[in-house]
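Take a look at this one chain, the form predicted on its own, written out in C-alpha cells.
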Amino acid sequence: MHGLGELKEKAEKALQKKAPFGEDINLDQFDSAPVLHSYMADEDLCGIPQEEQKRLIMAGLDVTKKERGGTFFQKDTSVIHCHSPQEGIEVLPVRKALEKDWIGEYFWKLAQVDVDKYTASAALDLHDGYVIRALPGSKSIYPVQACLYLDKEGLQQNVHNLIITEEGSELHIITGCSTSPHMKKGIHIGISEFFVKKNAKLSFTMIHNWAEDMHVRPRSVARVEEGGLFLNNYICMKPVRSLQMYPTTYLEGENAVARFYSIIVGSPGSEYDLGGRIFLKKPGNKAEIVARAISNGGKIIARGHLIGEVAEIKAHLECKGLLLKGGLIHAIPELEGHADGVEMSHEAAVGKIAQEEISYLMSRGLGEEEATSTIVRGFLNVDIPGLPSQLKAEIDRVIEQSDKDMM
C-alpha cells in the first residue's frame, strides 16, 4: 500500500520515544512472535471451556452470538472467528482489509505512527485487528461484538482497528479485551481509528477484563463529520498492572457531537492513567466527558480536556471519585476556550461513602455490606443517552458481577 515505507521509517525513529505521561514499559521483556491458532466455526465457539467463556462474557463476548450483528474474535496474534450476517455491516480482519483499495483512506490517517514507542511497535510488527464498517444508510439491528484475547504468557499483542460509519448509517459495537484464566503477564497495544461521517451515529462500548500483571496501551483517535454522533464508553472494573490511554476526538463538522463515559475501579497494585480530549471546531458542536472512579487501593489519574475553538459550542466535563479502601484518585480537568461565545463547564469531586448513608440503608433492613454495595452500584450508574437497551443491559450486568467481586 502506498506510503507504508514512509510509515515504517517514522516508526523506526520513534521506537525509543516515551509516552508523554504514564509508566514507561520496557517492551524487550515481551515476546511478539506470531502465535498460531485454528479458525473456529460457530459450534467450536460454544465448545470453549466454561472457565474461559466466563472471562469472555465479562468482556462482552457472547459465544452463542445471540442478539449480535457480527463477531470478531482474535486470540493472541490469530483471528479465530470473523463473521457478520447483517446486511450493510462489514466485519473483517485488518490484514485482509489492507488488500482492498479503499483502505488507504483510513489506515494510519488519524493516529500518528510516531506518537511514542507503542504506536511505533504496533506499526512495525502488526499482528492483526478488526475493521468494522457500516455502509451508507445502514442501521445495525444488534450490536457487533469484537474480542481481543490473550492466552500466551508474556505476549505483546499488537492490533490496529478501524471503525467506519458511512453517511447516514448507525452502528453499535461492544468490544472486549481479556486474558485466559491461567495467564498472568503480557502487554496489549491497540491502535484504533474512528470515522463517523455525515449524519452517522456510532456507539462504541469497550469492556476490559485483564490479568493482574497486564500492561495496556490503547491509542485512539476519532473524526466526526457534520451531524455525526460518537458515543465512547469505557469500563474497567478488574485488576490490571497498568493502563494508560488518552483517546482524542475531532469534531470537524457543524452540529457534530461526542460523548465519553468511563467507569473505573482501581484495585491494589493497579495504576490507571486515562481520560480523553475533544476538539470542538465548528458551530453547534457538543461534547461531554463523564468519569466515575472508585479506588479500592489503586492509583487512578483521571484526565479530561475540552478545547472549544469557535463560538456556539457546548462542552461539559465531570469526574467523580470514591475512595472505598484507600489508594489515590487524581482528577485533572481542563477547559480551553478560544473564542467569545463558548459555553464550557466542569465538575470534579473526590470523597468517601458517608456513614449516614450506610446507616440510613441499614435502618431500612439492609446489612452493612449490602448497604455499601447498593451505594456503590448507584455511584457507578451513569445514564448514557442514546445507548441501545442491549448494551445498557450488558453494562449493568458487568457492574453487578464486578460489584460482587469488589465487595
The other form holds:
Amino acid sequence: MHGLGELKEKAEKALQKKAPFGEDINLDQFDSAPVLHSYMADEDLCGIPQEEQKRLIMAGLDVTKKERGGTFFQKDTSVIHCHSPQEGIEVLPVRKALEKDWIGEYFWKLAQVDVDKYTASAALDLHDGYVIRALPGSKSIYPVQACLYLDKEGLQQNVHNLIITEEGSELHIITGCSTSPHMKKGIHIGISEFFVKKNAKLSFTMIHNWAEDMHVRPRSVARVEEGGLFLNNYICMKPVRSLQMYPTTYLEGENAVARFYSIIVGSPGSEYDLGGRIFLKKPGNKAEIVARAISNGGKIIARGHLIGEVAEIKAHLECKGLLLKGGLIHAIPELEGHADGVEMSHEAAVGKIAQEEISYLMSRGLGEEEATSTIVRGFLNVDIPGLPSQLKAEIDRVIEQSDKDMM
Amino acid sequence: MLVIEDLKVELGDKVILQHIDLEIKPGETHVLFGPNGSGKTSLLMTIMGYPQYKVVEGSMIFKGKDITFMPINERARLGIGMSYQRPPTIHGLKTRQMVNICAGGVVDVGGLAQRVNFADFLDRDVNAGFSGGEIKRSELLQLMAQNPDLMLFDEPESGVDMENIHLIGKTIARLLEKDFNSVSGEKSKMQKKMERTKMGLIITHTGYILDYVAADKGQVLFDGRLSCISNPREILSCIGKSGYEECVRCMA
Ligand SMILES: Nc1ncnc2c1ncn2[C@@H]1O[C@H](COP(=O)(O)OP(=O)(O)OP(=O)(O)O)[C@@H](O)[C@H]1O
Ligand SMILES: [Mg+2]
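Return the form predicted together with the partner chain of this protein as a structure block, the form predicted on its own having already been given.
First the chain shown before, then all remaining chains and molecules of the complex.
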C-alpha cells in the first residue's frame, strides 16, 4: 500500500498525545512484542478447553461455527483461524489485505493516526485485525463472527479492522473481545473503520468480556452513504479496569440511518467512559443513541453527541441509568442543531429500582431477589429494531448469564 | 378464612385505617364501598402486605396463619392475590412473561388472554401505556393465571366500556365461583355453596359488579373505619339516596 511512510511520520509525532477522555495510560508498562500461536483447523478449535470455550461463547464466538457465516479468530498478535464459506462475503486478516491494491481506499481513510497515542501506537506497531467485506448485493444469512482474544499477561494488543458493505448488501457481524481465564493485565487497542455504502445494511454487535485489570481503547469511525443503515450494538457486562471510546459516525448520504445501542454494567473498580457521536449531514438522516447503564459500584460516564447539520433530520438520544449498589453514573447528552427544521431530542434518567415495582412482582409470587433481577433484566431489555432474532437471542443470553453475577 | 382484628394502619405519620374488623369465610365474597380517599385501597394493600402500610395495632390471620408481618411474596404463596387500581409499569417485561410469572410456570397464556380480550397486548411491556380499561383486563388476566384463594379487586370495573364490563364481570364471577347460573347445572345450589372455597373482596363505586357476582356482604369504609355490614344492594341504594355519611350513621 502506498502512503504508509507518511502515516508513520504522522503517528510518530502523536506517540505521546493524551486522549481527551479517559484515564491516560502509560503504554510503556505493556509489551507489544509478537506472540506467535499456530493456526487452528476446525477440529483444533473444538478442542479448546471447555473453560475457554465458555468465555468465547460469552463473547459471541461459537467454535462449532454453527449458524455462522464466517469466522475470524485472533489470539494475542496472531490470527489463528479465518474462514468465510458464505458466497459474497470475504473475511481476511488485515495484514494479508494490505497486499491488495483496493485496501488503499479504506485503510486509515476514516480514522486518523494522530488522534491520540493509542491510534499512533496501533499505526506504528500493527499486529493484525480483520477485514470483513460484503460484496455488492450480497445478503448474509448467518452472522459473521470475529473474536479478538488476549492470553499473554501484560500484552498490548494492536488491531485494525475494516468492515465494508458494498452497495445494496446486507451484513451482520457479531464480534467479541475476551481474555483467557488466567489473564489479568493488558491493554487492547482496536482501530475500526466502517464503510456502509449506498443502500447497504450493516449490523455490528460487539460483546466485551474483559478481565479486571484490562485497559481498553477502541477507536472507531463510520461513514454511511445514501440509504444505508448502520446498526451498532455494544454490550459490556464484565469488569474491566478502564474502557474509553467515543466512536464517530458520519451520515453522508440522503436517508442514511445510524442507531447505537449500548448496555453496560459497571462493577466495582471499573471505569467506563463511552458514548457515540453522530453527524447528520444530509436531509432524511436519522440517528438514535440508546444507552442502558447499570452500576453496582463502578463508574460509568455515558456520553452522546448528535450533530444535525441540515434540516429534515431526526435524532434522538436516550440514556437510562440504574444504580444498584452505589457507584456513579454520569450521563452527558449533547445535541447540536445547525439548521432550522432539525428535530432533535434527548432523554436521560438515573435512579434506583422503584420499591413499588419490586412489591408488585412479589405480589405475583416472586421473591425479593427474583423480583429485582426481573426488573433489572427488563431494564436491560431494549428493543433493537432490525437486529436478526439470532443475535437478539445472543444478547439475551449474555444478559441472562451476567444477571447471575450482578446480584 | 381471613380474619382481621382491630387493625390500625399508618402511612407515613398518618393513621389511615383504624378499628378494622373483617371476617371473610371460605366461599364468601364481600364488597367494599366508601368515598374517595377513605382508605379502601390502603386496606387492600395492607392485606397484600405492602410494607409502607405499617400495621401498628391488631392482627390479620389467613388460613390459620398470622400474616400481619409476613412478606408480600409469602402471602402470595399462601393464596392472596390482588387486582390493582394503579399498578406500576415494568419496562422490558412483556405481559406474556408476567402471566407466566403469575402462574408460577408455563401456562396457555394465549388461551387465558382470549377470555379477557387481551391477546393483542401480550407482547407489550407490562402496563406500559395501557389505557384505564386495558389495565383492568391486564390485572384480571394476571389474577386468572395466579388463581389465588383470596382475591382482592380494587375497582375492577371502573372506566371499563360496556362490552368489556360484561366480560370482566363474568370472569370475576367465575374466578370467585360466584356465577349466578353456572353451566355445571347438575349440582344443586346448596351443593355448590358447600364446595365453594374462593374468597373475594371487591372495591366498587358503581356496584355494576353486583350484576355479575353474587356477593354475600357489603361494607362501607368511611374515614378509615369500617362502619357497617349489610346486604350489598341495600348499601348501594342507601348511598345513592342519602350519601355515605348518612348511610354510615343510619346503619351503624
Ligand atoms: N403516599 C401517600 N402519602 C400521603 N398520603 C397518602 C399516600 N397514599 C395515600 N394517601 C392518602 O391516604 C388516604 C387513603 O387513600 P386510599 O388510596 O386508600 O383511598 P381510596 O379509598 O382507595 O380512594 P379512591 O376511591 O379514590 O380510590 C387518602 O387520603 C390518600 O390521599
Ligand atoms: Mg382506591
